[in-house]
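Just one chain is shown here, as structure tokens, and it is the form predicted on its own.
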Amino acid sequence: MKKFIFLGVAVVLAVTVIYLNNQSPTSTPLISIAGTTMGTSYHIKLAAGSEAKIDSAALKAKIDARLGVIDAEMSTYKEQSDVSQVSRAAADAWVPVADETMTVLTTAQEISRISDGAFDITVGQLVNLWGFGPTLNLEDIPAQDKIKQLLSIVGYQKLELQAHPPQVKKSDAHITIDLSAIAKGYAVDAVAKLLLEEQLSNFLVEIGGEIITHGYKEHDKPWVIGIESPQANQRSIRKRLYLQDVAMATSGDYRNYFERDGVRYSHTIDPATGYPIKHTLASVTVIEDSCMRADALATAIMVMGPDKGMAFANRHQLAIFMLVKQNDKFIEKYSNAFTPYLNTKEVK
């Protein structure tokens, strides 16, 4: 029988809240707005600035409406979403999608290409098969022939996009798409854009652990975010990051896995093999201008593992931070582009 471990929807969510609330007695209180969306929660912190008095209730209504549109287009659970309609479509049939869905699909395909398929939005059925999707498999390890069968319908190359008008075509009717590893990042970007349009310039937006910051937290100080330590049976901060006008996403497998006969199976599925990853990378954090890109890139690098992932990051000048399992410890590795975020004096 499987032993499942599901200790949180996002590895950075708890520590983010700790740091946001860890203010000195003389600090100006932050304005907080929170809610639920896309099967998870969101938290927004607004710092005091030169803006006029904020109507939190009205702003929350606008945010909820904006997130509702994105969820309606990109949800795997809503029958009329673009994602569901593409997944149900026949082979070689063009399916119209919303402009925003096309934006996310285009970025997803780009990340798939540059990562040689480490990121792949067609892998969802394999994730479900291993028990990490909406349909839990609690009985046994998936049969090899079933994995092989699903692998035959996995592959970002089997999707074709057309920008004008926006529509999608797949080469096999059995192919399904899942934007869960990129859509939350897009939603973070969308909320940040909404806040800027509302003339708000100092804020932090977090949805399911994906984050974007803008401006300052207080008195020209950047937002401070914590990367969680992957030690078992504890929640503690491993590294503090100082972020201004950037997005951050973290992918990790140390709180979402199952064990069977002493073997640990990660929730991260390698699209090339159909099996959970087996390398020593416990988590990777990516900092980017776009949370959508950071979200997808974190998943891609998590699939690659520590060596290939770091080489990929340095080749593409990505700012990443890794925690790698080494015996009974975790060691830190980071790319050249990540260094500025470790020191407040170096943050732009």
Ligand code: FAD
Contents of the next structure:
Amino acid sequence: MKKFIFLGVAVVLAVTVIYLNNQSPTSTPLISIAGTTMGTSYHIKLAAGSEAKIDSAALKAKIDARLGVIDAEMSTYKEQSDVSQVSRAAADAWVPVADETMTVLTTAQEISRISDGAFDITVGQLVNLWGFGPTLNLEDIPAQDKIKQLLSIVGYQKLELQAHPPQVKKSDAHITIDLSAIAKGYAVDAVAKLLLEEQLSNFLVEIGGEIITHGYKEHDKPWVIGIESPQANQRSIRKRLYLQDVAMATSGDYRNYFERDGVRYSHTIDPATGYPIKHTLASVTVIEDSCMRADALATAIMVMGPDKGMAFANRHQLAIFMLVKQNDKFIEKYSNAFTPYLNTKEVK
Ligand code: FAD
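Now that the form predicted on its own has been shown, please provide the structure of the form predicted together with this ligand.
Expanding to the full complex; the earlier chain stays at the top.
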């Protein structure tokens, strides 16, 4: 079956757009560093104004090395990663993992708890079954029996974490884990930390659509981010956001999916049913201090759908923006905590 993953040559297209920052020129040009990682692309913009001279090539080498470590630890696509080793482990065997893998696992489990299991990294086998994992081997819509069988090994409660030393065990050998909905956000936070350690304070980091902004684009001008209109066959900006010192992540059903008999099957799996999500929420954007949290929360809310997701966001005071399908249109919905971001005028 043909899978409609909107890949560039080798990268998953991001659902947010940062090139808007090139459209209003700054007096000192922004420095851009870009590359590929984790099956997608990354872009970094540095507003050089106040900082010492930047050696872009040396900085890019440090960023690539940092991303390489995270990829090696947390990828489902790499056999020796912590994630793959946990997935291959026997039941009740403790598997040592890196400190930062433990950080991501701990946050993943916390988001699973508060989202009542809507976010669940043990959906790994179902992600593969539906053809969205490393094997890309979907032949047909999976049989109900198979989905039911794999559902029996889904459940974040089946994982046990121990912080010192960092290690993980699972209650069933067949459980596999998938950090694809949280580790990119962690990587964004990690690159931001690296830039701060390099004494850089005005920057934007984006990996596969997950973003963090620090300081200003220029003097008192914030960074400009575009949330895409959730349409598969075109790229256009639906909403501009002006961000400073916050992270942002978006999940959507319109970039990574396949269609069969007019039905769209998205890569976001509902751990309660074992099926790709089926509702009218086309995309959700979450603004948080940590990109890791924003990334995971966006997937959790994408699973919950428009009504439950909005109630969850308001209950937890999360700043979220939704695009919800209504007939041929998309309507905008936002949580109470999102209102400060509705200012559509660039601050001068
Ligand atoms: P998000 O909404 O952020 O995440 C969706 C993904 O989360 C799904 O694809 C699925 O894997 C998982 N998921 C689905 N449902 C749930 C749920 N209910 N709870 C929790 N998780 C769920 N892709 C490649 O093609 N090649 C690579 O080499 C590659 N390497 C990677 C290495 C790392 C460390 C990571 C984190 C990802 C890698 N990816 C790779 C995957 C890819 O780049 C994206 O992370 C992936 O496509 C999902 O990101 P997203 O922002 O589109 O969706």
